[in-house]
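What follows is a single chain, given as structure tokens, in the form predicted alone.
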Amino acid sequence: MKTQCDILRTQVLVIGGGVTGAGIMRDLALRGMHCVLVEKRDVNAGASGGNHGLLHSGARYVLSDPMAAAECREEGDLLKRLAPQCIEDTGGLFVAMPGDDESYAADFPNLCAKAGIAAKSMAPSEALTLESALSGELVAAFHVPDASIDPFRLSLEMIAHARELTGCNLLRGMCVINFEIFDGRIVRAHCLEAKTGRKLIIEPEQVVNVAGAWSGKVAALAGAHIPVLYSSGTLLVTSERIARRVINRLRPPADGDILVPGGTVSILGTTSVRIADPDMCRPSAAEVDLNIEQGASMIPALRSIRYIRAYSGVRPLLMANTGAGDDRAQSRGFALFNHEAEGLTNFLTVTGGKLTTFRLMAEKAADLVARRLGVGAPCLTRSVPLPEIGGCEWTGPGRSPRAWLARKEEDGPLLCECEMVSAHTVDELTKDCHVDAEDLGISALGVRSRIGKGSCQGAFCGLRVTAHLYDTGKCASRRGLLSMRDFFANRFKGQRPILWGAQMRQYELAEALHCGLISLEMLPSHKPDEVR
């Protein structure tokens, strides 16, 4: 295999750096295969990074999609056993409020039992004892085995493990723009690195399209069709953690009916809005208001708590119908397309599904790839634990403060005070965060750590970390400043729909620093490699 030229050869080209793409990469590597993972932005840039971080027990789907419910139950149990470092096993509550459908609450335990999900009924007073933030008006409650999961650590560790096993490559910021097809086979994938203009040709034996909401666009490059629609969902991040457990509304899935603990914060969501193009996905003020209105009826504190950010993700849903009804009626299942009826023999697409069922999706895709390549090794991701790999643990809330307290004498200054990320931690990240890039910028570090995740949303730490990268020689050209500008732009996008109260004041301070003081918006984008 060549690695240092403009032609790269590999057994399998995987397109899409979400959790399923990372899972396919690791599954293939455990079978002894080499693959190249191409991602047009960065790890978990799509739906895998734009969700609640909820490891479903399956209870949410027992009425609308029993098959998906059973898959979630089985896969959730496997992940709790094989990747415990990525999971907080919180448990979950489903609670009904006055006016909710009584028949749904009555049927809920039987529907859970049919899917193999343990649902324990409890008195409202007992639920209030467990979670004091709940409304005192709740009328029914069940305990289920929901949990929260860190999807970033999960993807980063799977990619790192695949790299250790067979030297697999991750190419970030690289987009497939064209396929060369000969005699029913994709013989070449033409790729473009948007920021540098660098072109690359990849010659694969098999191509796996797992680009999530963009899978239809990738398939079209090969002349294939994927019946997928785009459902955008907006979520909100609170400034503090409200509940210890996952809280679900005991009703058919709707807006603002899930609150998930995410370390030191809680995440409220989500909406479901049909959009025409996944690139149009962004949070809106109307969706923020809807989430708060619905969520506050079961947790009153959601009306007055400070929100530090909103974000959106796009669900790639298999198109069962094209009507204008609620997209929550569409299946949460997944599908594997082998594209053989379209005359392609080394191309497949896997799409749909959920974060909780990514491993099963990866297994089915890797099985087909292995059969086509004549590889007899079985899937091992059902039995081999995901190893903890250094450099991937910094996405977890509380990891940086614990490290700083343990060695603060030699850890240097805190560059991110909200999440207590020290200069030493940033140095470790740049050395061991599994990023192949020159002029490593803060945007990549933000994906791999808690930098910018706190109340200031990068207002101070963005400047400090970028200055530290220049001071220590990690950045040399204008590319570091452009990365900082991209990082701030992404943070601003998530704050605009929640600008009131304390977060409005925080936002205006950040704007004064970044625009009024250093005129970052005036930074020219041309000649990014220029050194001054």
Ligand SMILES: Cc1cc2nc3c(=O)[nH]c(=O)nc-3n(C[C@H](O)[C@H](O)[C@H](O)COP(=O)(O)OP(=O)(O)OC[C@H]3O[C@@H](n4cnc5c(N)ncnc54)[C@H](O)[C@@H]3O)c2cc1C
Contents of the next structure:
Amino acid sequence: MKTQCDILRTQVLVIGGGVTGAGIMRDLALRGMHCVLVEKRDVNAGASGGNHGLLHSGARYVLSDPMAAAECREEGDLLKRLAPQCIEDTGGLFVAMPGDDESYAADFPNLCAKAGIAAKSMAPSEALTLESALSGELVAAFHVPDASIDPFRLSLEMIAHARELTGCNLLRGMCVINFEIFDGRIVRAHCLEAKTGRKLIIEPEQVVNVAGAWSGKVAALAGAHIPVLYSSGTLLVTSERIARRVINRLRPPADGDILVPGGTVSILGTTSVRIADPDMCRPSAAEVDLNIEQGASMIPALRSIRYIRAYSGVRPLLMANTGAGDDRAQSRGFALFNHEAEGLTNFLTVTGGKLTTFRLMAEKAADLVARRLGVGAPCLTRSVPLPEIGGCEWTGPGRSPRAWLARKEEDGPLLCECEMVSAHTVDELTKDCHVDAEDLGISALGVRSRIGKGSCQGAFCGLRVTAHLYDTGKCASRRGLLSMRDFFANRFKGQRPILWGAQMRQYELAEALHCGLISLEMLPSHKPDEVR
Ligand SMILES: Cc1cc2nc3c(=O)[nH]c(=O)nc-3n(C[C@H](O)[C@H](O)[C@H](O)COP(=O)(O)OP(=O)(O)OC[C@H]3O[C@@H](n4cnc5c(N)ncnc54)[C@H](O)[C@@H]3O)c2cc1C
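What would you give as the form predicted together with the named molecule, now that the form predicted alone is on the page?
All chains and molecules follow, beginning with the one already shown.
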């Protein structure tokens, strides 16, 4: 028996809801085009939500990849002007420790100058005055224009802007599983919503593959080949912020050599481990140890500070040759594949690159789409500022406490005490978070706010927010409970490799609440027909 299937038509189907997919969606919309963005999990579920949040000045790549360094410098400058609400312009220090290669420190200013990056040399004592957490043993220091960026706000605002401009749609939890190809064109994309089993067919004029580390898998559905390597990296989140600036080790890129401020916390990373499948990416205890050991020689407090979470992401690195050797030697540049040599005329892939260079990647992809569709409008993302769109700002650390203090009376109880998210904020989020969803659930709210990001890692707020969603009729089906369980499972994935000291005690309390008290682990697994 044939089942009925919804059909959606659009000019452009964009596959992958990371920062590049969101950037392409906005670029196309600014040129007047309509697109549908399909994401198998949620916004920034891939590398865009598993990165360091460093808006590179380019200085990290001046030796290993000067072209990527210059791209980062130019794009970083543009983003600071056009999306300042997503950026904390902290500045950054590169510091050398005893034993680090002295010739690297000696060449660094010239290499930076060649890439157009302003690097200012300073005495170690001056660096110590700026950042007292640094080890007193440092032997050289430079100041560079690094910054910290909130990738969640960035993607959410770009998607919301595209919706406003041409009514573009974001379909979350929807995976592209197959293509129908006729006469060298993808005429239909078959999609599956994993949680409900709902099937959807999309009939696009053009298809853009921006599935990051999964782009090779998506290309294979169309019979095309993308040479990507999977390099996973693990990062650690401290319970408090240790430094005001980004701090980099002055040496060729290696493990555990960058500390980035993430609002109220600091983020230490990262490792680089080749994996066989991007779906196998998760932080390991060995990577946690390596990051701490390396980072602590630069910032001793990293040895004893409380860590609240580890997370990881997969870099989609383009294979330069055979794919052998150190993954850090692979280019950080990006590539656009038009797939015409493979006989496909309405399919393209853009992959590789950095969070910092996503806008340029989106521009190149949208240029090709516009040419193919005969749209003459130019790219505007170089000049049009990203508007601040209501509902997207709650990812910012410190935003909820400020709102709560300003309107305490009418804000109701705090549902998340670590990050001070009130009931009123949760109501605003559910009203205005720019997604089409019947049952939103706490997992989706966690992506769009600071819920679950504090030291309790969701132990209390997970229960309170879900109860509030049911109480206020925002959640009506079993999906609310399942979403809460997914949320806790995800938080646990990040706690497992850092469980010692205070965080261990915190976790045991969470386990007692979630399993001992409400038996959440007894909830049956969610097969599509169980979700009512
Ligand atoms: C550990 C680490 C640290 C990093 N640090 C930095 C940094 O500090 N600064 C910087 O500039 N860059 C950094 N990067 C690089 C940066 O994160 C990536 O270059 C960037 O996020 C890639 O974005 P993307 O949108 O291309 O891919 P992704 O963000 O991976 O998005 C791809 C999306 O496609 C979805 N998808 C896959 N298959 C399908 C399908 N069949 N149907 C529907 N959806 C699908 C996935 O769920 C995913 O959300 C880092 C990367 C890692 C891994």
